[in-house]
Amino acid sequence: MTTTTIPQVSVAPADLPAVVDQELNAARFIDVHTHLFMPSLGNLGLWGIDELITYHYLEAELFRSSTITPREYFALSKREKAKAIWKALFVENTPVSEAARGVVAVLHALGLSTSDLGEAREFFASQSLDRHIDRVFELGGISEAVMTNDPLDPDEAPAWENGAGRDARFHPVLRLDRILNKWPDHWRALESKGYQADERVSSVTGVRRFLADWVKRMQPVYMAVSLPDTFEFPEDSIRGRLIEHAILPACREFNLPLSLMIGVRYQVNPAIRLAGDGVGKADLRAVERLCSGFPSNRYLVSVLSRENQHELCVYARKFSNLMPFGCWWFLNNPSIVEEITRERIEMLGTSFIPQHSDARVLEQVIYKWRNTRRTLVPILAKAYALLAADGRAVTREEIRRDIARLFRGNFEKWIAA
């Protein structure tokens, strides 16, 4: 019995560009990594143009480009910062850089003036914010944005305990930052809890239980914790212990993948707050020891030096329970998110999660994405035009594939293996 085939049609190298466009924008993307918030959760979620505008990189530019000092503007009220930080960077200069530009594109994706502030904040005051999710979230090209959450956060915690409403548009992450970085402020709230913990960790037990009744609560895709630039494995501390013996382990139970951002240096000023963190090249060495010694673990890593990017991708061809993902924080400007994409390509195929949007503030995922589908174009058609050239011309639907794998495939089977 002979089977026929429908030949597909390649596509010819000149218009690879428009293609990728074309399909770039026509899917839809999973955002594996935010700092939204389901509506159930209360007013934990960030939106509209005042958020948008006192957002910490936008705070950081501030600084450096008027006269006011921390001091002076974390006294003013939250309009008072906005329209402080609109009057130096919207009219007082232009805004050019990657944040500001980002506002701009997203009042006028909303059809909104670029210019007027006061039209801005008419628009969001009326709008209804589960409808104004949909549009976000169909302006910004994403059908999923995957949340943060930390169960020790005294203002989310009783929503969770409380039984908070699924949102299918959502997803949970239980984060451990206040576990494994700051441990001496926050043991006493497993304790408090009835969990057995103390200052020393002399027994996991308590966290292990703390862990288990979580991951039943929340129902999260993932575990998650950011880390310094200093961060080792093994370590002879409270965090290494902690990781070895109860993270991993739980990880293992409940089948759920680990997230390691890695390369933060806290507070580096600390008198312009959120904004006052830096970034340093880590030891890598930390993330082959984790996937040499803990082999039934699973690993989605984002590293914050571009220093660091190279030497990721080689891990992650020398160890398939490593997921490199996103161009995280400072590398999320164009010019670095080409050069560390094509850098995986080459390196990794289709084998990695090209971004996330990392967005504290619902309407950033219009303009971040907006940003990754402009940014991904010539990169994915060079790839395909140099195939071609090889003699290996690509069909729309390979690259309808490739773009489904790399926004959206990749993570589900990650999360779900």
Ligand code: RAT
The other form holds:
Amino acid sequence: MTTTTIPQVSVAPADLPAVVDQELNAARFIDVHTHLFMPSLGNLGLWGIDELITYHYLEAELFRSSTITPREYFALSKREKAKAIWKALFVENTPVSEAARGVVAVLHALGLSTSDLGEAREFFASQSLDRHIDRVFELGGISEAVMTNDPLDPDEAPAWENGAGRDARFHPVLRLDRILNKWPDHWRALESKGYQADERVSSVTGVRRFLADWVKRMQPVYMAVSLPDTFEFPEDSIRGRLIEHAILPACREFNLPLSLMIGVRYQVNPAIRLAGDGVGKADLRAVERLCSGFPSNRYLVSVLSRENQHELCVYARKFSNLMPFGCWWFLNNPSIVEEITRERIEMLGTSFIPQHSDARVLEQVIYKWRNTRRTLVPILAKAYALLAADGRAVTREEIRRDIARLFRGNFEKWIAA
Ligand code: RAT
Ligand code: ZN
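Since we've got the form predicted on its own here, give me the form predicted in complex with the named molecule too.
Below: every chain and molecule of the assembly, starting with the one above.
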């Protein structure tokens, strides 16, 4: 040891939960996938109590605990909808589900009563958005949120075309769902903007130009698409051809990862709209073929089915261009997050991204990230305790380094590679 080396003290096994808890709380995470919007994109960003209560995760729960029909519900104003959900899920029932408890946690974190809808409405009405975002990010323990920006969204595209100002707290993502999953409904939008396009995609030149222009305009940190449980690759379909001949080459040209979120059974119950999607087990050989067939592309992958999680870890062990991320949507519940995260640590060490919030309403980052930290404390502490029992105790600095890698570094490296 040289005289300049500061001796580092190992954490005693009994202190591991407390030290992990302190380090998780001190770290500022990057939220790698949300549906939040920077204020310069206009009124797209949802925030406040009525949006929190009418989150589609809670709309799905409303119809299980109330006799209101979807038709009656969707005819109501936002305030009336919130009132109906509040009554059914927060007053007439105890809000023990993950999504309902989340609203309670947000109100509590903001110092509000957890049972007074009127007080909450007054509070949010008095906030100025820009400062409120800073406070919410601070309470959620995040420094940045990654957005979801679809250039074919008619409500969003004009703001970008008019030169929306950048915001260091928010990173754009070029979302491809309309192009890849609904080409027949959207190719005319490309054509009307002067890009060569036709229903059968007889050439990808126009799409490539469209992507290039939007990459320049948005400067996204990655491209992304959500995909059904039936997703296959390669595939002789519009989506298959577009991925192979337009998206993957564009990602290589601009050095961007492609995020694949696989396993949605779209609109199994269209009557409940956004809440009407389900989940199905996917065939992850599609991921294998993407990783092996296009080794100079980098992929971020999240799979919605619990049954696909182990396979995803196995594929990540085979392909270093695959980064598993998050416990997505129906998986973001403590029992399942715990199972998936233990499995990932056991199989991948710290070479994955444990979670994203998927927040649609700003203040959700408070409860989603608090819950993630709470669930992660015993998981990480156990991993270090096992390591200590096997003969290698860790230092606080090592715990800090691991947390920084899991919740920031792996993502930063992936987008900057
Ligand atoms: O989690 C959600 O809110 C889903 O409705 C989806 O938006 C999903 O996260 C996605 O990005 O497609
Ligand atoms: Zn999402």
